[in-house]
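Presented as structure tokens, the chain that follows is alone, the form predicted on its own.
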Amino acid sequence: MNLRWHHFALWALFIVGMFALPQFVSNGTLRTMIFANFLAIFAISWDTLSGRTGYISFGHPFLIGIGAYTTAILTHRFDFPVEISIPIAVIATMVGGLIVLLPALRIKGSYFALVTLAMMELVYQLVQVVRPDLTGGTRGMSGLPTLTRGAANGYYMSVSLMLAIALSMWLIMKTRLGTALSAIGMNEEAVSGSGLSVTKLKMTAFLMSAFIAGLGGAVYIHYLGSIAPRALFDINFVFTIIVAALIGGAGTTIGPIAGAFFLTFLLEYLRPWLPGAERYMVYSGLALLIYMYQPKGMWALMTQATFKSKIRP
């Protein structure tokens, strides 16, 4: 790995901003991050698969829905304690996405992007018409049991999560296997050349992504205490969620937490002028000019800005 000091001493910085927080904002701003915490966790999952390897996925609720059904059926209709319930979600989200999406990597560009469109599609129209005596059909679950309650419980609960996920990723993203992904998104033919298993690691990123939005999207209800497939498998959250990964930075750890806190409070301070979907008009428009401005995103920005001033006289 190649790991510095400073590195760590700027995540170390940053969890301990992060935990410190609830001692100065308001319980509303909590709970406006603690949505902006579950938007990083899902970014990151998106960006594990898609923004290192280049497949790029418009289906991502697909595997969130997959966890977070699974640990909602499984607590609400068999009385299964969640801290049984979500690991098993989590399983369930990594054996049933390699399942489906598995061949789909076979296929390239807007091909894969369509078949997870499609997936996400189907599992939306599945839930509601199959078994909904089991997962609620149109209406979904309500009174699901929670995790925590408080806006400064669910935050810890949701900073915890969302950080050791990060943390986790960016460690792995340091070694030989994140430079032979990211290598993928820039030219999986000469990985393939260099003798490396493709399939292998793209199905080790997949899986890594399916274990996250599993995880993420059985914390997320259990944090809620409902679950609606309107809500889950709207295209909104799914362009919410790349958007938050590419305007943040793709191919970077901190840039989808950035993305994802970014759109989350934009939002939320767009909702008195814009209460219905005006909102993300808006904000797609500014994706749309940063993207344009820098590619890499936001933590590119903010790197440039950082590293001009450092050399400023």
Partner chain sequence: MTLRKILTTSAAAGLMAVAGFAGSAFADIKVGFIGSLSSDTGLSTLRGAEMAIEELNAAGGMNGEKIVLVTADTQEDVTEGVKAYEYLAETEKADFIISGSIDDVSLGWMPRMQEYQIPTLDTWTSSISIIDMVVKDPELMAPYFMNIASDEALATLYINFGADVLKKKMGWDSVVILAEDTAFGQAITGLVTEAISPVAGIEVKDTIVYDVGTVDFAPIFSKAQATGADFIYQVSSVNSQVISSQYVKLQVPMPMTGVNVSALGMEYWEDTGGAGGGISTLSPVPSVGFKLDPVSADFVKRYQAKYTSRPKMPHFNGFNAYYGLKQAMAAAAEVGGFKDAKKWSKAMEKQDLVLKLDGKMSLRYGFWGKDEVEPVTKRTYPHNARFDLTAPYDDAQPSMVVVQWKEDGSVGVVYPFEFATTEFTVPSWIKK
Contents of the next structure:
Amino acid sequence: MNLRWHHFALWALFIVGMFALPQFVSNGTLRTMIFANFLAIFAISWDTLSGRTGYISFGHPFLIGIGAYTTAILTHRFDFPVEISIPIAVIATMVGGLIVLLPALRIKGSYFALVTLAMMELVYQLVQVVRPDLTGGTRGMSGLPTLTRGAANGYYMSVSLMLAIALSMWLIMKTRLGTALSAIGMNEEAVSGSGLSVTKLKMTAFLMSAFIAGLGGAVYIHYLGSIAPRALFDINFVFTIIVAALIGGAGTTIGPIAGAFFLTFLLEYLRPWLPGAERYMVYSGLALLIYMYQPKGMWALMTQATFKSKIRP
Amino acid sequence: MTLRKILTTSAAAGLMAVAGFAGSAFADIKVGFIGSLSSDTGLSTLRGAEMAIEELNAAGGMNGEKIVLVTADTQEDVTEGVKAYEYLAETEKADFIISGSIDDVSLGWMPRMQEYQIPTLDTWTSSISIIDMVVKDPELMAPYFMNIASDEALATLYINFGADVLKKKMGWDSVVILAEDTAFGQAITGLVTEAISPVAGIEVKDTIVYDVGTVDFAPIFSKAQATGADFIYQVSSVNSQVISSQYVKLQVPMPMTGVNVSALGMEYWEDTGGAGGGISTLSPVPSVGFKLDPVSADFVKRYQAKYTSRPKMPHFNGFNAYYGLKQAMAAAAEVGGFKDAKKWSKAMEKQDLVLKLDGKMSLRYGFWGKDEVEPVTKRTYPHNARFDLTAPYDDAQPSMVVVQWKEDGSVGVVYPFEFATTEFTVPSWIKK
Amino acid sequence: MLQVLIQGLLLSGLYALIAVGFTLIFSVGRVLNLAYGAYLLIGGYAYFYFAQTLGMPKFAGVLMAGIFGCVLGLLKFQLIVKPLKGNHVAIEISTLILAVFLQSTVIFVFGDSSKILLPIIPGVERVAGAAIPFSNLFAAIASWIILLSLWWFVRSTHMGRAMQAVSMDAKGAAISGVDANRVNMFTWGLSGALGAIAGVFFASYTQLYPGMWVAPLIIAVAVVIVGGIGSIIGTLIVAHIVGFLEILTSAYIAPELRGVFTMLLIIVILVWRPSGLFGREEL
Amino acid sequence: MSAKLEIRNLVKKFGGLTATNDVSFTIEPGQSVGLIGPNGAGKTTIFSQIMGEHPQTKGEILIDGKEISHLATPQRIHAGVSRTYQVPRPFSEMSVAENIRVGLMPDSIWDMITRGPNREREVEIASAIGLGEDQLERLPSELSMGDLRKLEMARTLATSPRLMLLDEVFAGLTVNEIAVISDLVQSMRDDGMTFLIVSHDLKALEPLVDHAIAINHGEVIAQGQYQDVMGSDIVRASYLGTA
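Show the form predicted together with its partner chain, please, the one above being the form predicted on its own.
Complete assembly follows, chain above in first position.
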């Protein structure tokens, strides 16, 4: 394990900094950071599957949605307490995602991306048609139990969850499992040629990704207090998640976090100047430029600047 | 041309931002607008609010305090809506929020309203489920008001249209319902189906539900024709132009009426490229083609002098925002501002504005009392706009009117008869 | 029965028209151009601006749409696809970002309320209880003509054979003297123009709105994936499968399930036979 | 360290094309066998069938008498067979040590997480194969072709094979590099490793093998002692393109 003391020192600094933040910034900024935290969670989830193994998922909201809808239906329609419904939602995401996407893991590249996209569209349409008495149909559900009240509490909750996920993912990715997953992204044939079952590895990556997506989605929905299919199973949502992970730096742990914060704050700080949809022009234009210039994202740009020799072109 | 527009718009946006920033530094009363900044719906509310604020400030503001407006765009997206509400509450610290949000967006930020307890007025959303929340938890929902008749009231009056016009005048005995697969579609369909045969005596032959992404309505219209019903009742709130324009393009030989949200604005004719004749829809008042009282007519005149871009005429929610914002400020003036939401809420409940045309009740901006039972639907509508479901509509305006676009591009009210400016007709391609 | 047949043919023709440009790029460039739907978006709005706002003749409006699409295609190739040097995933992602960028640009310029286009060719004829709008009839016939002539073009002309050569083996083609860059430019430009023109027909039958790039993209993806890479005839056939599937679902099952079967079809085909029904077996 | 490989009636069809047709041969434990034949004869196809990358249409493959034809690639590797590729494709963004690490990993997710990498074994394999300790942290892009081949062999060796399939191990190497690889194979032979080697460079191949199998058009045309095979008319003819 390539663990050095300064890694932990940096993490400690990061965690302390994040927890100290509410002392220094306004509630409005905290609210923005809460969304950034959730986006970071989703981006880490996406990265765990797609950034590492190279299996690009265009339908990640499919997983987030299973978690979100499971807990929303359980709490809203059947009065389950949140502490029980969230774990159920996480398990449902892992099982449901696996049943549906397992066959898809044997196809590669663009085709995998398309199956996931089609999956998301399918669920989007089904949620509205099948049992709208449970799902709330097109309007979704409002008035779900919320876990916290107030900006600071919401922030502590989301940041703890985000940091816990990020730190555990970082540790896991530092083990040989992380090496093996990245190896799939580089040369899948050689991984099986090294005696490792690629299917098992992909499934592990998928389950970890689904775990994070389900957990993040369930907690997110109990933060928002409402759920609507149009906000979840949306190509713009996919877009935000993927762009956050890529702009920050796919295949790293800090990258998706950095990307999520950068993009959320970019949108929020543009608001006073460009209140409308023009913000997305700036957002997507900038994302396109960064991505075209350095597909490995800002993290690579930064390390490139500091250790020029270490980064390969 | 396009480039120039971009440049001028961004320059204007920059100026507005500077002005907004400078304004906010000295602001006393801050009104937050939440809604889509690029849709006719959102802009109607925004501009109604802008004009009301201008007038109030010219008259010395609220208790001498200047009123400023800040905006937050929802892009008609639920999550963006939540962020926008948080932005107004936390960053802008808005005292009062006026909303032109669509249904699911309002439902999305409702938990935030409950948390922040900021006085909030919805001008477009008509979801009865929000009024149900007020019934269930009046304390928590105290700062919330909706000054448009909720959808249940809309549907109820529509049944009367069925009895008075469709059955009695046109002689139609059976209907096929074409409803989109949304909660709105489901709610309206349910209300209509339950009431239309017992009350209006019209038999429902079939209900066809379609998905809002439908590209081609040809097979759906064929299916409707095959039922042998006398007319089609459509329920469409999303992508409504598609069904109505295909109805015209395909010249479906069967009359169609119902709810078509796209036909609510003056732009409908332009947007359908003239292919919208014959479409009728229910509309909250004041609708297009609605005969306006002098005050409202003056509002529209000044509106048109001030704004040259879409929408050419405010949609009904523009009027709601204009009058509603003034009422909110009046209520605040009474209780010394918005700080105490409970006190403000009590004062707001008592607001009542009656607008008359030729000595008769034309519009009334007031709210139902907490325990007041509406006689026709036999339920309460706390914090919902006051409406009247029975002729001669002397308590308030009707919850809705039916308007019809003619093939020459004119539009008029066809029901209730007390407000009618034209007669209900069928499109010319339908041979009777 | 005849009615279903007519409606099916018309809708399928429209779908085929939408899918043509996508097939072209997918078979020659081997890239999934997720910004393909944006051609339709740009084409539709260009037509709206020139023909409906400025009042130019309809034909000129369609032409302008085609030109805008063509230029967009060329720009996309030069500025995005070429610099990314065949990194498929990167191209997919950057074209997705581009599509969102174009969508927000359209909102910025035209606002986000939807608009309806006038039929390109007004008029409607009734046959056996089915209405045939002339616009749709024209779109359907045009799609057959375009696809069949494309099939002929790829087989029989010099440029067409060059395109085939590039699609099978870019390096090999370069060795045998084919200027892959020129072929690609041609393909991207043509694909953009076809997409934009399909956009005019699609928008004139449905509506014009900033989010309208998603639905045609999914249709195009469905048709091309199910049909198989590089199979022009496959595209024509599968456009009819998808179109008829939709009409039959609407007519005999439930209109609300319209999209569900198309999605299921994509998923089943991709998982069961990734090379598509009519595609070459490779992968 | 040694394994016996038996191939029985191997047939592989790609669409209408027959890549290998009824190929049978046996390699005894500790033997080193050259697999020779002109381009497109089906040599690499035989490798990928043995490894299960492209399962055969018909026929059987046995290691030490145990049928492996129905197994997935990783399980065949556990059975003791491993291969290198004609074009080395290492994990491009991983260091040399990490590349070897992948080969050393157990096929158990739990083990991967709970147990750290075996640094000593990584160094041991690297040095056994002739990669210096200073090269362990390098990226493949910084290595010479010879070192890339070594890395390829190191990753293969890390899976502890008893039978190694080497595909064009000398392609693109300098004379010195060939000598190094050659020594490496020799010393592994001395340790008892069984080899099946494909090479165009017959001069380099000759000292490494004792037996040879010649194939052409997917069929075995000669097998036996290396010298005998090379001396047969049919093999010469196939190399000259007349058969």
